[in-house]
Structure formats: C-alpha cells, structure tokens
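As structure tokens, one chain now follows by itself in the form predicted on its own.
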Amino acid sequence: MSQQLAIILMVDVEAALKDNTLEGNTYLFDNMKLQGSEGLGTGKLISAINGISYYDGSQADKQILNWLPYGVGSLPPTLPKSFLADKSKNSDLNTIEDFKALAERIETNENSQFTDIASVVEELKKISSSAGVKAKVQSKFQGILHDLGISEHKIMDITGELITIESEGKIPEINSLTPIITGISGEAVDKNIIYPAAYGSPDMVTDGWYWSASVDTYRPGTYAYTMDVQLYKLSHSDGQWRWIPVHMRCEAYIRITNDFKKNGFTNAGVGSLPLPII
C-alpha cells in the first residue's frame, strides 16, 4: 500500500492580506519528522522522502503527498464545512420567529410598550442587529470578479458567533474563510518528480477536494515546488459586504534520498512491531 505523506499549510490570513504576501506568514508541517524533514513550523519546509527500497533490498511502495491548507484565524477544521451555511440559515429562521413574536406583542400591545412608531422601530433594530450580516463570496475569472451562485454566509467571529458590522466599515476580529490551494507547480513538477492532481473526496472536512501527488522516489535530490493559494479578503462596497479572492504563492521543498524506508516507531525496517514479553 502506498505511504500517505501529509503536508499542512497554515496561513496567517490577516497578516498575509495586510502584507500582500505569504512570505513570513505561512507555517508548514508534515508527518515525516522522523524521516528527517527540516523547517517544520516555518515557511521553509523541506519534506524528507526516504526509501526507494526496504532493508531487505526489495522495492518499496510508491509515496503519495497530500496538501491540506488551514487558516490561523479560521474556525477549527474539525467543524463540518456546512457549519457556516447552517449557522446562517438557523439565524434567519430565528429572526423570522422573533419578527412573528414582535407582531403578536404589537397586536396585543403588551404592557402598553408600543405606543408610538419609535418604540416599534427600536425593537426592529434590535432584532435586525442580532441577525448578523451577510457577505457574498466572489470568484475571479480572466481578471473580472463575479459573485458565486451560492447562498450568502453570515460574517462570524473566531468563536463562530455572528457579529454586527459597525458603521463606516469597522469590523471586529473575524473568522477568515479557509485558504484554498488552487494548484501545485514549480521545479518538482517541471522535472516530473511529482505528479499533482486535484482529487474529489466525500470528506466534509477537506471541502470535498484536495491536492495530491505521486512521487518518483528513484531520483534523489532536493526539489522546490510552488503552491498557488487563494485567500479571501472582506470588503465593503455599494452597500454590500463581499469576500474577494486574493491569489498568492509560496514555495516549499521535497528531499528524496536513497536511504532505506524505516519504521517510525522502531527506527528500523518496516516490519512487525516488537511485542512485549509478559
């Protein structure tokens, strides 16, 4: 069975958008530390890919790279990807119920509270503010921005609670949309060291698709590759809030060696784990 090697791209979205670069705003990790990976937790990851053969000299299975991006200021990846949409829909349903309750209170003139229009307007403002604010998600095609044909999501804070946008575009600390890797290119691809492709998956955590690549482990050396990353910047124009896509790039490396593939538990060959004698 092929060995699955995971590479995690953590992006400080707020800092990257402010600096207009991913340089110094990315943190890369993989699960090959015991194989000799370097630069874990930095933006200069060198992923070690060891073992074109086993200790007995037999040919090793091919190795597969999987890339998963996450945002430092985003909601935890353990939440289902439908969380934003579900939260937005539920808040709308709750708002409708609040309006119905207000209509009943006005009709019965509960405690003589609604004696003029001003008092009714005040109640309407309270309900409206608790409903949160929607923002459209946009895409960019041939340099032109387009609104995606999907339902709008409410803007939330980093705890997943709906927030109220203040006047003049002032906003509190928000939950950034998760970064998306849109492509893998660079030296390792040009030299046919890795063969990347986007794969579909029913996994709700990976948003239904992810980038993966098989590796030619018979060509030792250090090779660079480039990740095309799409971030989303919250913007306000024409009276509407929108998530505008911002495209950036960052580099990482793989280092292929002809060392034997070894067991991460025993640091020896890929055999059975030793059992304790009872």
Second form
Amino acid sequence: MSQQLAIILMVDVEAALKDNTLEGNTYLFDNMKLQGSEGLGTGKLISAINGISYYDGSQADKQILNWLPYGVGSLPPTLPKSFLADKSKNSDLNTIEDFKALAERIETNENSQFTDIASVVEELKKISSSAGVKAKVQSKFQGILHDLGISEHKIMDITGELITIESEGKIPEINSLTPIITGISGEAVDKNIIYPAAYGSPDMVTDGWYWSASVDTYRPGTYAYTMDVQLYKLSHSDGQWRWIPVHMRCEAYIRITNDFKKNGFTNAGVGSLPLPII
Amino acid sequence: MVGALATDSLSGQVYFMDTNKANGSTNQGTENLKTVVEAGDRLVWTVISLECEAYAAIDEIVIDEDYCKPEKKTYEGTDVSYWIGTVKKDVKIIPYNIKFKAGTRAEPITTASSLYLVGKDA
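Could the form predicted in complex with the partner chain be given as well, to go with the form predicted on its own?
After this comes the whole thing, all chains and molecules, with the earlier chain placed first.
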C-alpha cells in the first residue's frame, strides 16, 4: 500500500476572519519531518517527499498526500460526526421536559410562586434561554439559508456547551466551525506533479470529505500549490443567526527529491518493525 | 505520533497554538507557547494528533495550582476529553508542562520543555 502522508492546515479562524486573511493566521504541519520537511508550525510549509526508492534499492510506491483542515478554536475533530446534531437535538428534548415540568408546577402553584402572568413569563424566558441558539449556513452565491449537515445546529462554545446570547449586536465566544478546503490548485497541479481530488471518507469519526492527491515522484523539484479555504463567520441579520462562508487562500510547497524513503519507526527503508521484547 | 512513539519523547514532535495571538501570545506553533492571560480567563486545552488514526489525549497538566487548577472533562455523550481551568489571579510568568497519553503506550509522555502562562504586563 502506498505510504499515506498527512498535511494539516490549522487555522486560527477568529483571527483570520478579523484580519480578513490567512496570512499570519495559519499553522501548517505534516508527518514528513523525518524525511526533511521544513517550516512545521509556521505558515510556510515545505513538505519533503522522498520519491524514488527505498534503502535496499527497491522501487518505492507512489506517494499519497491527504490534507486535513482544523480550527485552533474549534471542537476537536476526534468527536463523533453527529456531536453537534445530537447535542442540539438533546437540548430541544430537555427543553420540552422543562416546559412539561413548568406546566405541572403552575398547575399545583408550587410554593405559591405563580400568582401572576409575570412570574410565569419569567420562568418561560429562563427555560427558553437555556435551549441555546440555532444558526443556519448561508449559501455562498444566493444567500439561501440551509441547515448545517442534516439538521439544525445550535451555537456552542469550545467545550460543547450551548451558548446564550445576551445581546444580538454582540458575537459571543464560540466554537468556530472547522474550516474546509474547497480546492487545491497552482504550480504543482498545473505541471501535473500532483493530481488532487476531494474524496468521501468511509470513516464516520472524521468529517467526511477530504482532499487527497497522488504525486509524480519522478520529477524532483520544489513546487508551490494553493489551497482554497472556506471559513465561517457568525453574524446576525433579519432576526436570524447565520454562518456566512468566507473564502480565503494560502500557499504551501512540496519538495520532491531523489532521497530514500524512510520508515518512521525503523528510521530506514523496508525492514522489521521494532517489536517489543517480552 | 510516530515520532513521539519511536523516540519516547515529545521533543520536536509537538506544537502548541492558542487563540490569543492578538493579545500578545507568542511562540505559536512551537513547543514553548507563551499564552497571555489575565485573572478570570477560562483556559481550554485540546489535542489533535498529526496522524488522524493515532490516539492522543492529555493525561495531566502540571502547573502551580495557586494560579490555575486544570480539570479533565469529557464532551457530553463521548469519551473525548478536554482540560479546563480558570486563571485564579494575575500572573507574571508561570511555566507548566503537559503529560500526554499516546497510542497504546502505558506510561504518559511529558513535554520536553515548558509552556508558559504570561501576564499582560510581563
């Protein structure tokens, strides 16, 4: 099987939206440091791809690259894909239960608490505010609103707790939606060095679509490529919270060399993995 | 993760970022992140491994508890953890270390050099 290498695009979403650029607000990583990648943890990553052969002279298989975007202030990608939907749905169910309980308390006039409408309204407001706030995604071209994923999602913070909105003019501290890569282009693609495409992942734990490419490792050199990245900005208009897509771009590089491929565990070519002595 | 497991060390294998660069946090994307904080700030630590198929989690955050006492919590309905703590009082510069669980390795691996919480005026 081809060696799979990961390139991580970490975006400080809040800062990028504020500055309206990814410049200075991205951190790129890959797992090819052992092969000689440079600039890990910076905005200028040069991924090393050692192409031609293993140490024993055998021909190396083609290289596969996978790109994964993450947000610095976003929920971890290791959470189940359904986390946002489940949490939103559960909070609705809890709210219904709270309303039922309130109806019973009003009926029995618990502690003589509900003597007028104002006291009931106060309780209703308390329950409503704990139900969280829904936000829809606005489509890029026609401004149409639709649900994120298959159901309406509520706005959460980084710990997955629903947030309450104190003032509609003030954007609360939120979990930024994880950015997505919408395209890979540029020199490396134009010169047919990499052949990128978006794939659907069968892995339900990750977020489905991801960009991947096979690399023509027989043409050594350093090549630039451009990532089209979509971030989401939370805003409020016409009485509705909405995630507005914001398109940005950033660049990175691959450097293909004739150096030998290395195995991260053995630090060399094909060979025995270091088995523990029992 | 492969690097950390192969060398039994986090030196050169871990990178830290925060969301407070605009307020002066420095050393982003390095092992020695300096996060600018003030009393009352709520700090949340999460971890992502470069190989998405590899398991990594925070095992402990070793810090002077007079300033911050992080606790482990899990996201509702999952066993994915995060650590959370509130800055109790203003700091000048407080070093701390993080222990990570990695793969199926029994013993946690500790950061090779310190991270820091830094006061705004430090």
